[in-house]
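The chain below stands alone and is given in structure tokens; this is the form predicted on its own.
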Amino acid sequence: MTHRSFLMFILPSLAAMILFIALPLVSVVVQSLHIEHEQVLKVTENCGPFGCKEETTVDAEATAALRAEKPIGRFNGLGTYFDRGHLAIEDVATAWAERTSLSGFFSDLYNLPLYKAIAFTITYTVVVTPLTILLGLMIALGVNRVTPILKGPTIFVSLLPMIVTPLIGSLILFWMIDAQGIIGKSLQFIFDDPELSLKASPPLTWITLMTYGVWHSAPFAFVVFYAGLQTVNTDTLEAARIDGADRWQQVRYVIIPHLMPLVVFISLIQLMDNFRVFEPIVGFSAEANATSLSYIIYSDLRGDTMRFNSAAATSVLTVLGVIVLLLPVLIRTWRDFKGKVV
């Protein structure tokens, strides 16, 4: 293929890339680098019979029309990445001078708002991500081995969670582990605890979170490696069973070194999608317990005023974030290529 064959292959997925990718990326770097206009001010001077006096007010036709002139905002720089909403420089440095341990440090830092939210959703990452990858698994071997007659409907029960629509699959759980509900009451008869609420305590909040995190998730590993499981080399697998190898040994040593590329690819997506968690906390109404960085940005564009440049600087953060977290994936994904080519 020449040269300008392959570009004229590529060029509408590279012209839609640019178009609703780097574009708009690029447009949110620049909002946050910019913030609102502070509203101008003039003095009027009112006399009466006792005198006369100053007097403060916002000049309406002014303010509009600077904003008006320049409706991205005035420049501020990294500012906005430096305030106290987002990696608060200043906070953490106070905090890390008057440290009496580094227990305390981390207690400091997680009563900042952008480190809360990290705190969270990187836990909720790391540990929603391995689950799913080993839960999807699970299930696509044994629906594997499931007879013929049953394989049909265990295959629609297994991917119900998927099917489900993420903020109301979170919401029918939410009122599910109410006070009320079926989880919450048999919780509370089991501990016999009728004060015990799942709702209320913040641990309780991340593990209910991270369940309903795997439990939605899990579909997706299964659907990719029940197919993987189809392009088992069969020979192989009886090779295994005739040298001795039992069940695990089999899974062991020839069904998972041959699904290892579908499990670099479901890492790939389970962390892009889990480092944006924001649903599951919409629906269990938990922000007062757990905050992420996708809730940041919604709770800085909801309301009558809207922090466009705070929102934006929160999104560069978690693209950032996001390819930290690639990147070891996609460094390790890279190697392997290169030595199969040479």
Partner chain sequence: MANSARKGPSSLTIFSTAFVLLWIVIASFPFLWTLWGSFKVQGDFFSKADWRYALNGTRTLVETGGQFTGAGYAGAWIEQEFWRAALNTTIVVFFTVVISLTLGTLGGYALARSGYNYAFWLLMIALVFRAMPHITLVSGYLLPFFQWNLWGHLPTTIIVLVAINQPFTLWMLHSFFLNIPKDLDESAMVDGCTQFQAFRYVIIPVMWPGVITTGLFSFLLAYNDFIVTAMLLSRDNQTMVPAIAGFLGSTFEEGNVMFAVAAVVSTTAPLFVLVMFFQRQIVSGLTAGAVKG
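Form predicted in complex with the partner chain structure, per the form predicted on its own context:
The next block holds one chain only.
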């Protein structure tokens, strides 16, 4: 294909991506370097019977005019990045200097909004991704063994948790784990604790969110693994059996190596998706006990005062996080590509 016709074909798609993905990223960076204008103050002289006093008041009109004229605010450099709502270097330095123990330092750190969000986002990503792969593999191996009549319905049912809107899926579970919902009531009965509530404590909320995450993503891993299982080389399996491999050894030394490329693929997709965990936090109303990076950007952008600059700074930090996450993949692909060329 000539350069010219390539350009003609790709242009609409490329233009959409540049305008609405690349430029917004630039916009985020620019916004994060600015901060809202300070209020315009005016000094008026107020004269009464006991002499004159100077009074400083906020000139609301001038402030509004200034903000309307230059909505992006004034240049602030990296100020927003280092303030208390973001990297909070001062607070971190104080916490480090005054630490009594390492865990004390981390609990101080956890009180800062950004670090709290990072803690949850990373824990969620690191816990949910492997569990998803494991559960998906188990379901795939299970479905592969059951009678053919069951296979179709299982695949149909399995797709549901994945395909349903994440907000809706989490709401459905949220209602069920409510202290008066069926799962919540059952748990109270099982643990013999009428006060038990999954919403009350941070650890329980974290566990709930991660359970939801696995429930939501396991079907994806299952479907991919199931397709992979259909292409396992039967001769190799046969040979392993003749050599005396038991069931577990067949899975461990024949099937899992065969599925390895799929594990890499699923991990990649899951890391990307889990890192932006957001909807479950809204669905489970879990923001008091668990916030993610996406959630704190969202909460900056809603409400009466939208803090664009604060949201933008968090966004830039999040994007950097995504790039760090993808770096191994990108480097590997680049090496493969170089290898092909040379």
